[in-house]
Amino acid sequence: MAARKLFLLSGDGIGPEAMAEVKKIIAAMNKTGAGFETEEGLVGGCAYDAHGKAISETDMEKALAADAVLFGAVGGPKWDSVPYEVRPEAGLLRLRKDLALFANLRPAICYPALADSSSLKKDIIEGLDILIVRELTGGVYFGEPKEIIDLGNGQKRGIDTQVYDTFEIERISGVAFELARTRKNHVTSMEKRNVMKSGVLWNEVVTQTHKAKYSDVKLDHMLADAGGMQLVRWPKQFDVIVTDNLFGDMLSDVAAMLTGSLGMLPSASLGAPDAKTGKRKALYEPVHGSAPDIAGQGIANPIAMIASFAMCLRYSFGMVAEADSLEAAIAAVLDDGLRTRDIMSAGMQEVGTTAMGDAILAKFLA
């Protein structure tokens, strides 16, 4: 069997805590024959403090020779000085985007233990599962030009760019279709056609798309804006919701809090198959971030992080009965009553991020 190979950015923060505690598991697997090869690099705010640049040309390589890359967090208060070329998160963006990762895939589960966890009421909540699929590699955030110009006498303007192409639109959304079709096989496709031209064809792209290759699959349109607000008032009225950069950035924090925390929820970011292959180049995330507040107190919560290998085996090596079992085994330890301090609730027992993973692998091993 040919090695499967990971590559490792921990990142800053909380990164390399949660990170540890995924390398256990990877560890565990291995001791019976799952053939994980491993390669740790630098990202972010470490990454600019070893090299100047928020990642090397080396671990660059790396990642695009690996078959999958684990990431953890970057960023805080440390590099807000830096110019913002090299800032941390530029790393990430250059990942996303020499690695040609186009589809961000955020679900937003909320496990029955956590449903008293969220902010919204308990019927609204529990048993939700919806998925999030963000374009990743286009939009406002790749837009050309981005600047800041002086205008003089004091004044300035920031220029940021919201561009997209018909191709871009249609893969995103076939993404979304294709996965909504595994599902409950419902769409709904947002964006701003009310004021933005990119909308416009946004909407219009999509719905082509729907009427030549997805009929089959139930489509709605609905603007950005109103769609955070359904989200806060009936969630689970959604089953896949596709949009671009920008709002997708937006809308699945805004359903990552719908579950409890930040501190839950994982991500994969996919590129293109390869015509060869069929493989995919893939980067997997937890959605919170570097979290520098409580950086090194060992109270990080590792679930986003190893629920993100759970989407990594499922989604780039085809281990779908080992990813529905580490899935099982994180809903197994809440109903034990297990909780970081992030989502932390009366009559539960507190644990640190090492005692978390720890329940978790052994959960996952029984």
Ligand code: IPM
Second form
Amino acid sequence: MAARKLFLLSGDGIGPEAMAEVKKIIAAMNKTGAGFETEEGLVGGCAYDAHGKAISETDMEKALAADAVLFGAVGGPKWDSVPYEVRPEAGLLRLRKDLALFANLRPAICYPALADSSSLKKDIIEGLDILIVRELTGGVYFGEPKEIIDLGNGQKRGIDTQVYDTFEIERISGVAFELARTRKNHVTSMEKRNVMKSGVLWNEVVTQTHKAKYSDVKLDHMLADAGGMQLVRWPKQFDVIVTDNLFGDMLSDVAAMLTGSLGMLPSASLGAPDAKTGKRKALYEPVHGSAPDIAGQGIANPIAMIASFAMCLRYSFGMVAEADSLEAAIAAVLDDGLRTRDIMSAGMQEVGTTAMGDAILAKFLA
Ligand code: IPM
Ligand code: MG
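Please give the corresponding structure for the form predicted in complex with the ligand, as opposed to the form predicted on its own shown earlier.
The complete assembly is shown below, putting the previous chain first.
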């Protein structure tokens, strides 16, 4: 069997602490022949400190050559004043763009044990299982022009460009429809066709793609603002939500909080399958950020990072049984009452990052 090549980019803040727990799982799996080969690189503020860039060319090459990239988190106040082009987030955006990771899958699952930690009432989120499919390489994140120009009259103008081509909308909605078929067969597309031309096109292309290839899937359209409202009003009406880069960024943070904590949400960013090998480029990252306020204290929640690795097993290596059992291990540890501080509630046992990681690993191996 060919080695399974993983490139680890832990990044800044709590990234390395969370990644350390995944490394333990990888090491344990290797003992029973999983054959993971890992290499590590720098991204974000730590890469800027080392090379003056948010990611070096060498590390970009390694990311391109890997079967999958595991990504921690980037950024922190230390780098607040570095030039825009080399800010920590630029490393992540470059990886997404250069690896052509257009499909970002962000599942929001409410673990039964955490139904009480959400800011919403229990009956609203209990059993929640939705998937946000966010377009990740287009839209206002990458559209040109993107600049601040001096108008010469004491005024400046900040410009970002929201732009989508037909093929981009087609391929991301295709991913959403395909995934819906493996779930509850329902897609809700969100845009702002009432004010944005890109929203009008988005709506048209999703509708056409549906008609041409996926008419067995139930399709709804919703304006993105109303979608945000519906997400907190009655999230269980959704199965798969497909939306653009910026709306997906915001809506996935909302969805994350439904599940109790931002510390719980994994994500997968996937490219198109290679024409010859069928393999997709892929990057797996927790939705939470670098949380500089709690970094280095050993209290960060490693679950989103571990669950991101479970997605990696599932989507990059087809190790479905292992992914299922890692996800079950997370649920079991929560059932046992173990909690990191962000999800702590009365009567539960508060543990740190390492103890949480160890407990999940023990269940996983049991
Ligand atoms: C995310 C993050 C990123 C984004 C930042 C870190 C650039 O918020 O992955 O959701 O805006 O996409
Ligand atoms: Mg975000």
